[in-house]
Amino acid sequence: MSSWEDEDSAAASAAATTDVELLKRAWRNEKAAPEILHFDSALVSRAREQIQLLEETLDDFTDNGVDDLVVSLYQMDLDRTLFLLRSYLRLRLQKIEKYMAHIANSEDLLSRLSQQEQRFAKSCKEIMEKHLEQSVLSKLPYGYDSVTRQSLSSTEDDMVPEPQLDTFVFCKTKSDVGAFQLDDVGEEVVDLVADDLYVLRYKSIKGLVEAGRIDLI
């Protein structure tokens, strides 16, 4: 096959990937990743437009007496898209609630959130800190009244929960990656072949996930 044919085939494959499939992939990655991933604002915007279009189409079908089978098929498509979008957004909110302090202290993690999520994270952190101060911390002895540290002797924020990046995850390669180093010293190397399944530490492959070269399942 010539390079032109390869390019045509790749273009056709990319065109065949629908926004619903992309949203499903983003949902799977978010569900399996221990940390919060980058918010795909363009994809979410297109999904919302598709949902609005489907709702308008169903209203037209109802007004014009379109066959019930056709209506049910469109309704199934709408329900599936709504479920994926809501679940994707809900997963992200759950991670923000769980790791709000950790996310708030990292510019990289904050940059992964949408503007609405950033406001939500800030609001959650302020509310939680105020609640802890009023209900618990104000009643503790001096030196033990920190939200983020166990005591004044702590050298780091040891009360801030963080995602466990060493967690093992199931993943599938989208293309040939070749010999890939899994550790910092080069003692663990694996040959990542297209469409193969692996169980690897998330920390080792997070760069490939972010680059879209490997999917979590």
Partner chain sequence: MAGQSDPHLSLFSPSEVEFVAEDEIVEIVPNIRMEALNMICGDFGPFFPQIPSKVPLWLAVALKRRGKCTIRAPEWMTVERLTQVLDAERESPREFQPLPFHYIEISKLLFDHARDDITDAYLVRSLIEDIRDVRFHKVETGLETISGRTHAVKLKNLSAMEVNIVRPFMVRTLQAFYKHDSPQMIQQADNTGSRSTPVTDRGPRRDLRRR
Contents of the next structure:
Amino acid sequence: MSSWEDEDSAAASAAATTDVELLKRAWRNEKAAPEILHFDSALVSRAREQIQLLEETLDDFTDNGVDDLVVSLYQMDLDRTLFLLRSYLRLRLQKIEKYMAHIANSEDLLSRLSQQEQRFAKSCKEIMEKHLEQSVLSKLPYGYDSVTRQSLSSTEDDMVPEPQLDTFVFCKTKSDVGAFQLDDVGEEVVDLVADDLYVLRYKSIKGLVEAGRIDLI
Amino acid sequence: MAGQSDPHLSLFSPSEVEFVAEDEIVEIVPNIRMEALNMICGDFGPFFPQIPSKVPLWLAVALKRRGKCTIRAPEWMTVERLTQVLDAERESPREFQPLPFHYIEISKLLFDHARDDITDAYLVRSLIEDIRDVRFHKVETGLETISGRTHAVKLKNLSAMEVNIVRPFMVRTLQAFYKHDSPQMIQQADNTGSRSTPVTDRGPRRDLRRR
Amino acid sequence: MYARRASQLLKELDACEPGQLVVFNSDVFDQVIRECGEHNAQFQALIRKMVEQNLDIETTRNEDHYGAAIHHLSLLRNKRCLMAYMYNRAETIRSFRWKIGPVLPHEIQEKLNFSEKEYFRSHSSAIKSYISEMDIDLTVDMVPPKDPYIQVRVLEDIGEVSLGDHSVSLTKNSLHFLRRTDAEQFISQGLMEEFLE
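To complete the pair, please output the form predicted in complex with its partner chain; the form predicted on its own was given just before.
What follows is the entire complex, opening with the chain shown before.
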């Protein structure tokens, strides 16, 4: 099994990449991953700082009558960065909406969220439960009125939608990973070569995605 | 690709794919002098008349549209190179020729905004369309050969737009085989509580997921 | 035939255009709720009968047991259908907040039941809270940004127009490089069209 903790190469590639590139990668991974990924709060902070700085610079420019062309170009840079940031945040909110109970009920999943997202997730869940309680559950017989279980005879929460982690995703690795085991048994091994495109089950490469070794596209 | 595809499963809208492609670096020849641009997405310039400079595609197009530069067509976008690629595509039915990941979006943007900077633009465009068609056809044929439980597919050299278009079909095909081949799970519900009917729940977990 | 009415609700969901809603079917919905009550009553009666006959409910397998099982499973199926109906509609309702905004047009409001209207309002609020906590509006910028300037051709004589700090002569067939926001009003009136070089 290849080691994922190749910190040197990770640091090197991080230094060489702009925050826009990082934001783009975070956005793409989030779009393609079936589950919610870790909130990159450092990246979002930095991006917001740069956005604010550029907004102030643009104000200065217009005050000082800087060439229209230059202003236009910086405006486009700003617009592009804002779009990425908004998309990233919005994507995550929509994922939280989709799996609100699953996320809000799991400490592990909640820990992937920013504080504001955590509050949102919990609100979402409460609002939904109230709605279901009001419209359906309160009208059902005793023993059948749980929101997470079909009935008292269910042994687990069998009514909480959750993402399909074994869905197939398209991905590319930045550097050679080598022989990689996809399943628990060792029957499915793939040789992951840098820059080649693969379609694999998300569950198998989850760890690589988290470690930043593989990009979802 | 013929047949319906769920745009949601495509993940990226065409304009989103184009947006990503617009960050690709191209070379321009400015006809003005302009100071360096220290943007969030990177530092570019300073710019001097007639001195080539590398910038992201979106910036190149913006300058071109304002008459401030010409764009140097990338070296793969010539009749000679593309003819080679097309021939190679036709000769190898199971392989895709190496092309820039965003070759479709890059060429489209250049045709739309900098056609006069491309030598033999119409011929180049027609070659690219032919290449696209041959490659799409290969993907379709490739899908047909997936006939059983597949755990990995390698699509070496497939481009961004092609990935996005084939995504829903590929995912659905692989998922279908994956599901049908996996063993049925029969769960024995362990019954507790006042409503203790000794009834076993058969089959995989039910859920409210929309199909 | 048990659960047929519940299936009707799901069929309605399925037949609907994705991203759209049909009117909340309170008639069928209430019928299904009633059916649940009936199943429960029958279930109780059968269990009681077995208890009165001193039969072990856990292990006995007679016709009453199987009858009770059918009622239990039918109730479960009805519940799943009802929950799926509400849950999937709620998903569409949430999408309206993103696609339309915090206020729904009358044609859509008509299709929601009381609880759904309340759900929309509450959920809208939750989104609003997040946006205000983060101080970044997520309901704009839904598509990638383009160049704020576009190339236009004037279709009809418009004359001198003042745009910002300079004026432009918009004569028929003339070409201009304008801000998209300035051009939009003319384009929507058919006086101008965008064109690619």
